[in-house]
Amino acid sequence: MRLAILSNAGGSGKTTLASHLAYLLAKKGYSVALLDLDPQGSVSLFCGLSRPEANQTIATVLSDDFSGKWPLSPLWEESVNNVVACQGELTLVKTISELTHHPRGAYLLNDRLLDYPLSQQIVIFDCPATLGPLSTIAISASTHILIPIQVEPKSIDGSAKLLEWIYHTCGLLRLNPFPLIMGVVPNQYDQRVAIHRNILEQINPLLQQLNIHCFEPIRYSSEFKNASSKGLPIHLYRPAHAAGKDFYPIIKSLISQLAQEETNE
């Protein structure tokens, strides 16, 4: 499985999302590879991790003179020994450009992941807030995809041009078949405010229409803050906390499409 987590806003709780379904899917016995596709390279900070040398990034994986070496570094030892990180930075500013005139600038990911597989058996890319080159090349090489939204009145809009993008980009490349939108993922939800609940009463019907499943919120929490401060999950910050459960669903139906996809081979 390779799963791309896509958004058109930033601080829609990518990272938040990416970096704890790494976890929970290396806890469940899943080995999980997270590369970080943003050049803010928030996957360093949301996981603890050194700001990486230039060339220990995404970015030199995506050079010409590539040898195939991926530069891995293990995430959250104490607690588990199958997750790594392939850390983004600034360096990515410039692959951007390289991407536009490369050749095969929008399949490039997929050819690194075909010439050079990596052994975990999922693959979560962190994508940038902008839909360009980097979330291109995302789309090209993933299997599935997850849409973290924001409770907010520019949700709707926002998502309506995301999931048109993203079928005109699958097109355009030529994508077969197309990675399953497995979802949309509202975040950073408080019941006690009425936008936040109405607008997720429009999302759903809406949702339904296009036959895309949308899942139960993950609620605004500012311990999310603090665990990412100390570059933890939360559940290993606060394990007791109400908001890890919120990702369970989300877990469920990762193994279920797993399951599902072992026994179709």
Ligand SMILES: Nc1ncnc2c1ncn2[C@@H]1O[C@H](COP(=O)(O)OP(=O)(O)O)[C@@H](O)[C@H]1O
The other form holds:
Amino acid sequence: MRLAILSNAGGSGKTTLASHLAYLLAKKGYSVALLDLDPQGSVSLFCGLSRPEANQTIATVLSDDFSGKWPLSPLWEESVNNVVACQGELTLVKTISELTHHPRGAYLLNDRLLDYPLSQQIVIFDCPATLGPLSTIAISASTHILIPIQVEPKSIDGSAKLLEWIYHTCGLLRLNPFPLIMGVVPNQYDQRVAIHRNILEQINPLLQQLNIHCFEPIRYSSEFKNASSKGLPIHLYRPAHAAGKDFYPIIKSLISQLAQEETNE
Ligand SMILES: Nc1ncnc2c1ncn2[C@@H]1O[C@H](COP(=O)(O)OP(=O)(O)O)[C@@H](O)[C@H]1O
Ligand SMILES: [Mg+2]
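Having seen the form predicted alone, could you now give me the structure of the form predicted together with this ligand?
Every chain and every other molecule in the complex is listed next, the one we just looked at coming first.
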């Protein structure tokens, strides 16, 4: 499974979702690789890694002289032993312009994964907020897509536009099959806030019309920021915190997809 975490808004919770799913899937016994496709390199911070050396990032993997040796760092070793990350860095900005001119530009990540397969069962792509070349290579390399959104008014129109962009891009890339959009994940949800409840009520039927699943929201908790500043998922930072459970339906859905694919094979 190659899962792209995609959104056209900054701060919607892509890195939070990507890192927490990576942790929980590893905890369930799956092996996971988390690839940071964002020049901001937030995976490093959220996963407690120090700044990578210049030739030890995903930019190296995407360069023409890539040797085939993926730069992977283990994560949360005190708790799990089957999750690694390939770090992102500001040098990805240069990669963006290289991808634009590369004859295989839009397919380069998929090419790398075919030529130099990762051994992990699940590869998660943490995407940038811009729908540019880095999001495009994630789409063309992905089998599944998850879309986190912040519960705020602009997300309603924003998610409709994102879905339009995804379908349009998959068509242009002639992907066959298209990656499966597993659903939208409302994030930073506070049920006491009327506008939050209101937005969920509006988004749900909209997604239903498009036949896209809307997951139960991830609640707002300041502990997410605290946990990420320590490089930990909330499950390790505050093991008893209720927000940790908000990810379970997504994990359940991912595991059932994985099981389904195993049967198909
Ligand atoms: N459910 C949540 N409650 C509170 N803060 C959150 C939640 N999810 C994410 N955050 C915080 O919001 C900020 C943006 O989240 P992040 O995952 O970095 O978004 P993105 O990767 O889409 O830019 C981070 O500081 C993160 O810790
Ligand atoms: Mg991010």
